[in-house]
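Single chain ahead, by itself, as C-alpha cells, in the form predicted on its own.
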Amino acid sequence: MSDDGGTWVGQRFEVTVGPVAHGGHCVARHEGRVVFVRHALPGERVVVAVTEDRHPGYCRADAVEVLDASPDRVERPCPAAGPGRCGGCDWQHVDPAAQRRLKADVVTEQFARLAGMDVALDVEELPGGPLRWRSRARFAVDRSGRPGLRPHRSRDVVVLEDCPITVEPAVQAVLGRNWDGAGAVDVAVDSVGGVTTTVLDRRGHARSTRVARPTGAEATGSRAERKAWHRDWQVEGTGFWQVHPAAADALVGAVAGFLGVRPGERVLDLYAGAGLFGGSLAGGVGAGGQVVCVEADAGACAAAADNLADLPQAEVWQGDVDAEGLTGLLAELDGPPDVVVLDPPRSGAGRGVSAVLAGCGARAVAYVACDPASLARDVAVFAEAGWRLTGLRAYDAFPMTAHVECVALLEPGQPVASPERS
C-alpha cells in the first residue's frame, strides 16, 4: 500500500528501468517508491501497469507499453508469454546472451549484499540452444480439465496448446488433451525417450502414474532412464533430475574440476538424490576410499543404491540433513570427509548445516546452487568461520527464466592436514 492507505494497483504510469534484480524483474522509480517491473529491461523507458500493491515501500508492475527499447530486446518465441499471460518464462523478450549477462549481474549482485564479497563471472551457455530443453515440467489443470500454466503469482490458469521451452514428448503427453478432475500433471522425459506422466489430485497427490517406453526399450518399473558422466542412471519417474539434459554433465564436470578427490580420499555427497555425484566421483578415490550418499527421500535412496551397487566404496544412508542430523552422521564415520559435495533445495542448505560443515575438517566442499541469494547467505556463513571462496562457475541450466545454477568451491583458510589413513 502507499503511504497513504491507498492502492496504486490498476494504475498506470512512466518510468525509467533501472538495474535487474533477482526474481526476472527489473528495478524502477516512482514517485519515492520501488517499482518492481517484469517484461522490461535496463535502460528502457516503458508504460507500466500496476499489479500488486501489498506494501508501503514497494509495488509490483509489468511493462505493458514499451517507449524506448533496450538493443537487447527481441520478439518473444512463445505467442502465450508477455504481461498478463503465462509466467513460466521471465525473459523471452530478451536476447539469449543478454539473458545470461542479466544473470550473471544478479549473482554478483547477490554475493556483494549478502556475502560482502565482489565476485566476477561469466554465465555459460548450455547445448542445445534456449527453447526445447525442459525435460521435466509441471503443468497446472482448469476446472474444466485444460492443462496450462499460472501467470506470474497467480492460481488463474493460461491453458496452453504449446509451451516452446519444453521438450515435444512432454508437450505432446500433456497438452491439448483434457484431464478432467486433475489439479496438475508431472511429466518427465528421459535420455531414452520414455515419458513419464503423474497425475495429480487439487491437494497435490499423486493420483495415477503412466509410463510410456520407446519400441524395444527395457522396463525398469516407474524407473526414468538417465545418462551423465559416462554412466547410466536410474530416476523415480518425475523425480529430481537436472531438467536440462546437458546440466547433468556440465554441474559434474564442474564440482569434479573443482575438487579434484585422489585416491583413497573420502567424499561426503549431501541431498544425493539419485547418486549423481557421489557416484560420479567414485572413481577418483578408488577401492581405496570412500563415498556416502546422504538422502532423505526413499524412492530416491533405493534408485541411488542400484544405480551404485558395481561401486563397493560407494554408500548410500537414508536421513533429513540438517545440523543435528549431519552433526550425528560425521560422528558415525570413520574419520572426517575430506571433501564435501552438496546440492539442497531452492532454500540452501541453511545456516546450522553450513556451519557443521564448515567445522568438518574437510579440504574443500563443493556447494551446488539452483538460487544464488540463498548461495550467497551460506557462503558468508563459511566465511564467519574462516572459510574462502576460491571457485564460483555458473551456468544457464534455464535458458528463458531467471533462474541460473552455480557451483562454488569453499575451501578453509588454514589448510587441512589429510588425516593418515591406517
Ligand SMILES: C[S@@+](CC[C@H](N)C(=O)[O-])C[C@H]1O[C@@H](n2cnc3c(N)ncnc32)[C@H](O)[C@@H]1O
Second form
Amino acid sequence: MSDDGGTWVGQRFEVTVGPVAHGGHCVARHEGRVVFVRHALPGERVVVAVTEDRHPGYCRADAVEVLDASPDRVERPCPAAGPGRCGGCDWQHVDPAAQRRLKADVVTEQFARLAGMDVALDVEELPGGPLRWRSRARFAVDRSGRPGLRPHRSRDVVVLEDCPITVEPAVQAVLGRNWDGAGAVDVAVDSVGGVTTTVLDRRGHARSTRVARPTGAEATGSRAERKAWHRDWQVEGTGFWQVHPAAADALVGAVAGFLGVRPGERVLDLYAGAGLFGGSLAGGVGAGGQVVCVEADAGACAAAADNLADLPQAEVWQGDVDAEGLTGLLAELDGPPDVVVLDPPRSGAGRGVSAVLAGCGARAVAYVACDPASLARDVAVFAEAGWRLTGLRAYDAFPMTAHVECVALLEPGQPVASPERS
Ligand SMILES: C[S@@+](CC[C@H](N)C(=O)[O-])C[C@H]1O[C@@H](n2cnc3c(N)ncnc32)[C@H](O)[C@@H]1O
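Now that you have shown the form predicted on its own, what about the form predicted in complex with this ligand?
First the chain shown before, then all remaining chains and molecules of the complex.
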C-alpha cells in the first residue's frame, strides 16, 4: 500500500530491474518503493503490472513486457509458464547456467545479510538437464476434478496437460485425468519405475494411496524403492525423498566428503527420513562405531529401520528434534557424537536446536538445507558459539525454480568443551 493509502494493484509502469532476491524475483524501485518483480532478470528494462500491494515498504509485480532483455533470457520451454499463469517454476525464462548463477547470488546475499558472512560458491549442476527431473510432485485439483498447479500466491488452479519439469510417468499418472472430489494428488516415481499416487481431500488429508509397479502388479499402501549411494532404500508412499533423481547421491557425497567419518566414530543423523545419511555413513564408522538416526514420522522411522537392518551399528530413534528433545537424546547416548548431519525441513533447525548442537561436543556438523535463509540464520547461531563455516556446497536440485539445496560444514573454532567420551 502506498503512502497515500491507495493500492497500486493493476498499475503498470517501467522499471530497471535490480539484483535477484530470495524467492524467485528481482528487486526494482519505483517512486521510492521496493517492487519485487517476477519473470524478469537483473539489468532488464521492463514494464511491470502490480499484482499485490499489502505492505507499506514494498509491492509485488510481474514483468509483462520486456523493453530491454538480458542476454540470459530464453524462450520458456513450458507453454504454461509466464505472468499470471502456472506458478510452479520461477526461472523458465532464464538460461539454465544463468539460473545457477542467480541461485549462487541468492545464497551469497542470504549469508551476508543473515549471518554476516562472505561466502563465494558455484551452484553445481546435477546430471539430467533442466527438464523431466521432478520425481515427486503435488498437483492441485480444481472444483471440476481437473489437475494442475497454482499460479504464484494464488488458490486458483491452472489446469495442465503436461508439466515439463516432471518425469513422464508422474505426468501420465496424474495430468489429463479427472480427480473429482479430490483437493490434490501427490505422485512419486521411484528408481524402478513404480508410481505412487496419494489422493488428498480438500483439507490436505490423505484419502487413499495406490502403488503401480512397472510390471503392472499393484499394491496398496506399499513403499517406493529408491537407489542411492550403492544401496536400495524403501520410502513410505509419497514420503520424503529428494525430488531430483541425482540429488541423494550428490548430497551424500558432499556430506561424506565434508565429515570424513572414521572407524569407531559416533554419528548423529537428525531429521533422518528413511535413513539416507546415517545409512550411507555407517560403513565409514564400521562395526565399532555407532549411527543414531532421529526422525519424527512413524512411517519414515519404520522404513529407516528396515533400510538399516543390515547395519548393526545403526539404530533409529523416533522423536521430535527440538531443543529439549535433543538435549535428552544427547544425554541418552553413551558419549557425545563425533559428527552430526542434519537435514531439517524448510524452516531450518532453529536457534534452540542449533545452540544445543553447537554445545554437543561434535568435531563437525554437516547441515543440509533446502532454504539458504534458514541455513544462514542457523549458521549464525553456530558462529555466535565460536563455530566456523569451513565448507559450503550448493546444488541445482530444482532446475527452473528458485530453489537450491546447500550443504554446509561447521567446525568448532575453539577446542570443544570435552564431555567424557566412552
Ligand atoms: C528434508 S527431510 C530429510 C529426510 C532425509 N534426511 C533424506 O534426505 O531423505 C526432513 C525430515 O525431517 C522430518 N522432521 C520434520 N520435523 C521434524 C522434527 N521436529 N523432528 C524430527 N524429524 C522431523 C520429516 O519427517 C522429514 O523426514
